[in-house]
Structures are given as structure tokens and as C-alpha cells.
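As a starting point, one isolated chain is supplied in C-alpha cells, in the form predicted on its own.
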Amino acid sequence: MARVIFDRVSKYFGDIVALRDFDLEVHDREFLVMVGPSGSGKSTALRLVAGLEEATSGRIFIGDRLVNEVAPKDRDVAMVFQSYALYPHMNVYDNLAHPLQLRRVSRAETDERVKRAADMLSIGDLLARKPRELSGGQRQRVALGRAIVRDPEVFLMDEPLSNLDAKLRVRTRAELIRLHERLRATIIYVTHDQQEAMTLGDRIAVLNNGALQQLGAPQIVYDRPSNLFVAGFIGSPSMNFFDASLLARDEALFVRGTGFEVLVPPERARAVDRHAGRDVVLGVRPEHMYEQSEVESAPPGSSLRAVVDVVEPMGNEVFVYLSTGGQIFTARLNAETDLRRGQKVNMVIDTYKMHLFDRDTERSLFL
């Protein structure tokens, strides 16, 4: 297997910027997930590695080899697409064997590789079937198997689970994790689904408008988003944002917005006190907000007054949409909550887990 390096790579389609000065190193044997909204550049990055697009500028390395001028067939990568792209007239065995037959691999080695991949993916009993006789999940495993038999340096996966139903996607994600552990392969996986990114990746690369926003372990990106975009994109429900100002008063630091004033804990204030006087955006994840009756001793300066707008029971939890100062925000509460529409409540913020962003630059002030 091999690492993959993007060195100041840009890609333009006429006046449209798909990637801009993109720098990224995918480690050898790493499962890296590129995540972002449609048009963020993630699929373009994948196609540049595969050789299906040509970089406008910059360099791409697979291992120590510069591949900008290398033909796709000579890059030793295997790509799994959103569409299964199986040959309908071939059975599963022939679909798996076809890449090896094109390379004139011996019949004995082809048979060995196909059966090994089929066993790995639990499709050994499907080898005689045609694609039309398979379920969506089985077809996706065949598509994965066709990539595995090639034994490439790098696997490229472009939203391979998007055609599966929700239950099957969860199960197939688990299969992909086990598959990576067995292959110890370098995998670059593209998705717009941040849940997939969080569960699959050793690291995730968050893209937007053709630029890398943040790169890191999933939990680090979740807990310490580098900017407003990452904070809002990673997490479901999304982080709540409140326009506010950062004020110093009586040797303490406060975040003041419309209808609320929150004290920054002294331990955290030291990291941001130099920004006092600035306009900021306060970010709070829904799971870090609590109804005051659920908190035994809420510290002073940690609550805001709000009105319940909508209550959504989810079975194991409840999403509550509230309003304060004309702004709607979301709280993720336990299933036993009995809040009702129109009710006035005090909501407590876990101020040790709140986020502050500069309103102009949108960068996190805690980094």
C-alpha cells in the first residue's frame, strides 16, 4: 500500500474552481474520509488521484511516485463508485474476475483471488448469480470485491453506500471497517454524510468550496471545530449559533446576546480574554443544553430564558426547538422530558463545552 499526497493541487473547470491550493497527505494504510456538501471538491479530488481528471496545477504523489502524467491504468488504484457499475450479462464470478482477465493474470491466480475476495465479503454463495438477481447490498459487495481482487496500492470510494437504505448502510459501514482491518489498505472515501465520516474514518478531511477546512481524528474535529463551517456541518442536529459580543466586566468575561448573558468559565476565559470587545458567534451543541430542572446546581451565568416552539419525540431522546430573542435553537434532551409547546423554560448551557467564533473571520477563538 502507499500514501497519497496532494501538493498545492488546484482544479478549474472554466471559471469554476473545484479545488484551490489543496494540500493533504493520506498516510499509508489509513482510512481517510473526505466529507463536505455537494460542490465542495471531494469527488474531484478522488478523480484526480484516479487519473480521471487532470490537475490544473500542483502535484499528486502515490507513494513516492509523481503521477500527474501517469495513465489511469498504470496508477495501481481501484475505484468503487456510487453506481455499482456491474456487467449485467456476467455472473458475479466473472464480474470479479474481469479486471484480472484484462491484465492477463493466470486462471489459477484469478480463481484464487476471486474466491478469497468472495469469502472476505461473504458472497461466496452468489458467484453463479447475475447482478439482477442480487439485492442492493449484495451488488455493493460485488463492486467492492471487484476492487479487492486487483490488490491495488490505493482504494478510492466515491459515496459507495448512498444507494442503500438506512439500515443496510449502517450494516455495510461496519463491514467496511472490518474490511479495512483485514486488508490494512490505504482507503480514500468520499461522502456528504457526516455520520459516515465520523464512524468510518481514522481521520476526516472537511472540504468546502474547494478548500480544506479541517483535517483530524473524527472526535477532535467534532469537539474542536476550527471554524464556523466545520462546527455547523459536523454534528446532527447541527450546532446552535447565537450572535453575541465578548465583554470584560468585574474581572470576568461574558458572552452577551439578545436576551441572554453567559459567563465564560475562568479556566476558559484565559484562552480568549484578549478578544474582549469583539463581536462573536456563540456555538452550543444541542446535547450541551439542558432544562434547568434536570441540572442539580447550574452555575451562575450559564442559563437563558426561552420558549418551547416544537417538541420532536425520537424514541430514545427528544429534540426540542426553542426560541429566544427571535432566534430558534435546538436542545437534545432525554426521552422523559415533558416540555410542551408555548412553555417558558430556563435552559442551561454547559459553558465548558461552548464554542466561540470570530464573527468576521469565522475562526474558532479557542484554538
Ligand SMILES: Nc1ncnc2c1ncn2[C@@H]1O[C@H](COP(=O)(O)OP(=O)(O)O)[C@@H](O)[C@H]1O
The other form holds:
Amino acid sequence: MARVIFDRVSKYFGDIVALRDFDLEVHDREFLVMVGPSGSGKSTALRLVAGLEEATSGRIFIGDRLVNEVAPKDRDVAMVFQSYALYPHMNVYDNLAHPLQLRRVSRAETDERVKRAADMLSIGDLLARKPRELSGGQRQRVALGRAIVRDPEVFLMDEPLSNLDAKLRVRTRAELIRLHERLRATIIYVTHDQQEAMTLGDRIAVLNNGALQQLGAPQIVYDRPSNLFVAGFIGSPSMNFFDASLLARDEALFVRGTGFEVLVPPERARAVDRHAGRDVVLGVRPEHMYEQSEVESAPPGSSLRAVVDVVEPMGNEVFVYLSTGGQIFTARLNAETDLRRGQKVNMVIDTYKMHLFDRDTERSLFL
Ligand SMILES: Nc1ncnc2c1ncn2[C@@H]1O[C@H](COP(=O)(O)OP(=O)(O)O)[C@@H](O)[C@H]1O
Ligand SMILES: [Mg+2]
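Next block, the form predicted in complex with the named molecule, ref. the form predicted on its own:
Full complex below, order starting with the chain above.
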């Protein structure tokens, strides 16, 4: 059993709060991704599990064991860093064997474990090379291999792919998923890249300012962000936000902003009608907006008038930047769209997929 539990963990560096009342249970053999902007406390959380930092308060468990007082070497975790941290004067074999030699593992077993890890990572033909004779991708594999040979219960990975070019990063992502299946270990993986988080995680934990914002399966977090921060951070291009207010009128609920008024579908109104009269932020993902002329029948009260600002063809689709009431927003449209800069257009919002946030608390009204 190697679940990892943070129980109200806080970490201060002097006055700086790196992690605040952090609660999280990582399941046994889960691939959990912690994602958040730079400075949000991700590395601190990992280093606390590894024992490289000491918690200011709260408890950390690995398996059923409270580890706050356990030395790093006795925690049965292995960490992979962004910097790889390979020994430059040692060849690949010795880099892989080194953690085992430190633990006085026999030569025969070391040899077998190094070969098995090298095989898993397809670096068997590189064992005699020095790190400087390897590409970035190969070095990154060696760093992973050095964690794998230790056969830990928990892998801690701190942005291990961020030094790779975009193409290699995507390929290595797929390999990591396969690797996780073979290792049958718990992985806590840290990244600032929301796309990486979406593709890798069984669940993702979104952090900001040292606090957990939301925890859940990637699709759930994407579809039902719990607050404005998560809504804006997950998804690319980002969700569009419009300042608005929520109004009740003639038994119906409307979202009114500068130059638009959309109807909350009756099926969804019940969940939010107690917030009528409040200042809200309307959130609409770029893929949930359409040109009215392309839609067979738009429900009444679902469109807004806008001017096309920039058209960005991506090949398979087009990002269109529009403005309405002084606000810029993005729509993700079919590659066939013939919208041109300066054109006036009616855009339909999929009101069944729109989000509403309280402007003060920034929490989703649909929770
Ligand atoms: N050793 C340290 N001394 C002082 N402040 C630190 C130290 N380590 C991290 N911090 C601060 O704690 C916060 C969280 O840092 P970190 O966990 O590295 O964030 P992330 O990995 O999400 O970028 C930041 O404000 C950072 O400056
Ligand atoms: Mg970090």
C-alpha cells in the first residue's frame, strides 16, 4: 500500500506561505498530477513527501506510516528532477547503478535491475556513454531510470519533461502512461503545463498560492471548474469571462452584461436562482461559441453581437478573436469559417455549457 496523505500540511519559509492547510489523499498506484502556476507550492509539496523539507505543521503519511520524522532515505520514494541531476563523470550504467550501490545491493542484483530499467526505457545501447554524449530526451530517460532501479513505492516527478522540445514532450507523455502501467507504483507528478496535466493524470490537483483549488478527474475539472482560477487556468485557449449580473424576470433567469443578455436554460436555473441579483462572471469556453448563421436553431436569448478582431487559422480549426462591449473573447470555429477582420457577427453561446461565478467569492454558482 503506498497511498500518500497530506493532512492539513502547511509550509512556511519565514513569512512566505508555500503551502497552506493542504489536504490531499493520493491513492495507491494512482498517477496524480499537481498542476499550478510557478510559485504555487508544487515543488514544496513534493519535497515534503521526499523529506527534503520539513512541514511547519500538519502530517504526511506514506502508506500507513507517519513520515514527518522519517529520514529521506528511509521513505521508499524516488524523485526525478527537471534538471536530471546526473553525474557527469559517470557513464549511464554507473549513473543507474549508483543508488543501488549506496544501498549495498549485490553486484548481480544491481546488474539485473539496471538492465531491466534500461530495457523498459529503451536505453540499453547507451549504457557506456557519458551524460554529455546524450540528447536531452536520452538524459531524461536516464534520470527516470535512476528512479526506476530503486523500485520505490512512490515516484515523485518534478517537471521532468520541461527541458524537452514540444514534440518529444508529447511522445514521452505517452510513454510515461505506459510506464506507469508497468511499474504499478504511485506517481505524483508536478507540472505547470495544464495540457500535460490533462493528458497524464488519473486525477489532477490544481494549486494556486499554496492552496488546493480543486481535485478530480481531468474531464470533471475541465467541465466543472469549482472557481474562477481553475476555470481560467485549465483549457487552452482559456475560457472567456464576461462581467455580468444575474437577473430574475418573468419567472426566468438572465445573465446580463454590456451589450448582451442570455437566458439561463430553465433546467439549469433551479441550481442558481438563489443567487439572483448578484454580480457574476459569465464563463464560456471558446469551443462553446458558434456563428449564428452556422447554427440550425439557436435557443432564444443565447446570442451576442460582436466584431471580428483577429482570425487565426490553425489548419484543423480557426481561433477567432472578437470584441463585444469593450471585451475581447475567443471562439474556436470550424476551419471552413469565412469570417473576416472587421466583420459584425452574431455569436451563439451554448448556454447549457456556460459557467457562472460569484464575482466576490469567485466560486462557481453551479457547485
Ligand atoms: N527554500 C525556500 N526559501 C524561501 N522561499 C521558498 C523556498 N522554496 C520555495 N519558496 C517559496 O515558496 C513558494 C512556493 O514555491 P514552489 O513550491 O517552488 O512553487 P512551484 O514549484 O509551484 O513553482 C514560492 O513563493 C517560493 O518562492
Ligand atoms: Mg517547482
